[in-house]
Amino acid sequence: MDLSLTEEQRLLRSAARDFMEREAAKEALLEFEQSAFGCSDEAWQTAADIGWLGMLVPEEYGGSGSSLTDAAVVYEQLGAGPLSGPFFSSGVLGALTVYEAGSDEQRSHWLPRIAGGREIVALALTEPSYGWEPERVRMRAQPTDSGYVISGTKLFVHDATAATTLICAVRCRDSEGVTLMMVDARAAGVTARPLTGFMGWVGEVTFEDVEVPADAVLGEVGDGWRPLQAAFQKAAPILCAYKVGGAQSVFDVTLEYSRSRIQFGTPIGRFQRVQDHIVEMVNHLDAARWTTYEALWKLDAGRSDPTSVHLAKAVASEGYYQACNHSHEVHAGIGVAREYGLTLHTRMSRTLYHCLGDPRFHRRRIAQTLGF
């Protein structure tokens, strides 16, 4: 198993770093934090023009059909910012869900628009009875002569205020399974608002008697959970790579601070307790990186291994979270100053901690997979 990057992937990483330097300097990131979209229109359009929003879309549907590892290389650099915006929600999770669940006609309609950045798709799955299991989906769609009417609330919807279309998980009266529907985010009765405390792109979406046409059902009625899980398995390691990029950036700034901050006439990096925090960061970062890229390697090689994906998600979520904690211990007061930039990662690590399931959820899934 060779987890090193190819020459093409190293060039892709370099291009992504250049993009971040141009489009997402620290001052810009602090400004994006206050916006509903999460990034600038210019950065979004540039990413679309480069082809990053369609990396996981097959060529026949307007994308580049890149490998999961190729996409992860790009998203690791986006996480180093961290650059928010609907890159992952639409370009990765949304695109994969449409591809896995949709008919060929639906793929032909939606995927070129997602790849071109003209359509921003977000998954509306979790509800007040929060969880990532199918039984947690309780929102109902009532059949009508022309389609369905849906009412209810979806919580912790990533990029809720930026989305133009929501992939809404519901239950229909004529089926016990989960059904996915493509709902116009601007339709009458749909209201989205950001949730305070998270990065601005996580929100609550309320549906009040929203009329949805019959052809908005993505795939088959009652058969939405199976393709959704297939999309999750591919999307989760890319989200992990984003967290690896964040943890690496936090480590880099902390290491530099420990070398330049002078206390009692010596760099604080020479103090044992500071060294302890930095070693802990290295351990979390290495664990997150190698479990992530092992999962990606297996998926790209056609070796389906859900355990590796669950392990990567648990380790990367915890790693990014703890890297920020140890960084604040080293930085002390300056670390909480917004203009310093560390709090962007702190909030992002908390925002993404539960996305696609928290570490406890994925450890339970590992136990179930292994038969415990």
The other form holds:
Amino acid sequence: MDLSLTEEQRLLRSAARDFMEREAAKEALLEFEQSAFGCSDEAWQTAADIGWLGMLVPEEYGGSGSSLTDAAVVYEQLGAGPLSGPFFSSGVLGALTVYEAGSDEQRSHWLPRIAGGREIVALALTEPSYGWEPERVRMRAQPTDSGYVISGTKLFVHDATAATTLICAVRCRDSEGVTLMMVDARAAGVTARPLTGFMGWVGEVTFEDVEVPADAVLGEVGDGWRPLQAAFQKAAPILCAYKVGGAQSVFDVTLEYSRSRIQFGTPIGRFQRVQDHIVEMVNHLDAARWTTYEALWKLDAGRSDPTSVHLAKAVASEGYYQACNHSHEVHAGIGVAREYGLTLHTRMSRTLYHCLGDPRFHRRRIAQTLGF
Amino acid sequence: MDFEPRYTAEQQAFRREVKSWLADNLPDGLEFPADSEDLSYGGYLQLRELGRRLGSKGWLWPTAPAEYGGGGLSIDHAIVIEEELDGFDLSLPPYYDSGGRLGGASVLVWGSQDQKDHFLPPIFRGEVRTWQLLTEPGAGSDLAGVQMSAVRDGDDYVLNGQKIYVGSSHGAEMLWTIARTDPNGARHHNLSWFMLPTDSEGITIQPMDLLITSGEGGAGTGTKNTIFFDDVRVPAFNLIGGENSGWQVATTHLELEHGSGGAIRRNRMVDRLFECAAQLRRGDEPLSADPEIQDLMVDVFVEAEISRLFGLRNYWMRHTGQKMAHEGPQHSLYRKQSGLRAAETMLEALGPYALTNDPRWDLSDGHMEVFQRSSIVAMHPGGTAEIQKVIMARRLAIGRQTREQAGRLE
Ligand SMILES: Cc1cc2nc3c(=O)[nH]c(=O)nc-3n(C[C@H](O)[C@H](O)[C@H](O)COP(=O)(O)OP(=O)(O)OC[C@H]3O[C@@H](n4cnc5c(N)ncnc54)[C@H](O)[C@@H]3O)c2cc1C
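Moving from the form predicted on its own to the form predicted in complex with the partner chain:
Then the entire complex follows, led off by the chain already shown.
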């Protein structure tokens, strides 16, 4: 047994840290927070050039074919910012979905473009009757001579307005199962609109009689759910790693603040009530970290175990959320001042709370995988 | 015991009077933004005008003494007014004003006759609104550690320093603050408490960008500010309670701010949660039909009821002049903590709908989204959760022989 990162992974981590210092310092992140895309073109292109959008793309399709754990090491550092932008949506979830569901021809077409950052892919799955179960997918595709016409609304789509292509989950009349389609985000009838609120880069996409050619169906008609689940199993722990990075960064800042902030003539970290918050934070952080990395290890080692993925996703979402709350209590006033930067994480912990299913969803899944 | 206010014939007549007065005097087109930062200046002026009209009847601060511009009315009359206003989604005062709620009480207890005559009537009649300027960058929980200096010079004091997280949008006519008058004096015996006009020379107000502000026991404040004092001259007459006795004066409004004022308002967020869950569909069923969602809604309901009863009890104790111990901070603590838990439960129950104020998908005119932010921010004003616990422990005499006394309210 050895729970440490490999030498190569440590190098990846320090490269990612350097990247974050250069491209995503706090001032930049505060600007990105106001931007529609989520980051600068430069940060996006640099990440693509380094190869971080293609880590999970096999070499034959223009990626590096890295392990999930390698990718997680990088995404953990992006989460530490937190760096917004469609990195996870396109470079992880999009790439994995195309890989799992696509034909060889489709892989050859899409994966190099995703890895190079030229195509930005986002998954348009959830609808107004919100949820991550297949029953929630109700949008219909009507067959035509040359393909399909789709109409409907997808809601709470992450990175909807940044995407150049949407992987849209629909139901075709001739089949009961879910079908995935690659829909050009600029096609006539497609409108992506950002949603305002205590969330970021989440949008509504409406499809009004959008014509989709038959070869845009990713894989087989009616057989989209199975590969999508396979992609979720791999993508979810990487999203968890992003949250681990966020929780780590919030913890680090809070610990430092507890040492430097003086009230009643003493660092506030000397107050046991403040210590309690930080102890809770580190418990959430470590719980998220180890459930996440064990799930990744199992996947990389070919010991696929859905329970551990659901466990990680439930624990990491909850952990990031709670770490932010405790941090706010330790910081009091200064923590809610936007320029301080903590609220970037608070907002991100909410934005990602339901993505790929919220903690209750994953707990229910655990009940199923444990065979209750 | 009787948990319901009983109304005499005279009070029922009073209710009719209030009803018909409100029908005649409530301005049209009042604004009710979920986020108080969205209240326009025009909307604010309307509320001020309503405040002045209420004030001229003695209904703005109904239980404050009539000789100083208050209503001199009983608690039951005050409840009648609150109930009638509540029907219009309003409460007393209809805008943020620390003067009537907190500062006025300190002047009543600690001011000289001349000071009460001078400062109180404009406050209780709603002619001025007042901000409280306590917190400094280096002094939050440790309020007694404030560094702003006040130096006597002839008939004035000269104030220098900085306050932070204070005030509201749209300005105020008056301020109160505490500052150091004895740089070498012992803790709690080195501060003084001042009332001063906002247009005093040397005051600079800089708006802050916060996640949101919160209600702080009444109408929302909108923007909070940093305020700089550069050689601000304040007449010595404006020093309340005697030089270096400022801490004593502050204990009165701190006591009230720490929850001893009580509250009889409804918690609308619970109703809103129920409404949202009934509106949302999961498949063909409303969300509220799902037993799991019902459990979540009940969690919120139970804690809101406990919070309501703590507030009701404190309101009754305050207005019947009873001695309080841990009750004030208990309500404050419970309100803060249950609010934070409720926000999380609502997020679980409603999903990302709880996070958006998008005009098309928002289910509550923005209130859910605001609550997701304000429940975090509400942990801090008027003393953090930890500080409420510190005070409770002292008041209960946990691990000590004598109970700490509550701040004087009369
Ligand atoms: C929205 C908002 C509105 C506000 N409105 C006003 C206003 O109108 N006027 C005004 O004067 N101020 C106002 N404040 C300031 C508010 O009163 C302070 O933020 C609060 O008292 C905490 O002070 P601080 O932020 O400096 O945190 P700190 O005092 O630095 O606290 C940091 C941490 O240390 C803990 N801590 C400190 N001392 C102890 C102790 N003895 N034991 C255990 N834990 C301790 C705290 O609980 C907290 O967790 C407002 C603040 C906010 C956020």
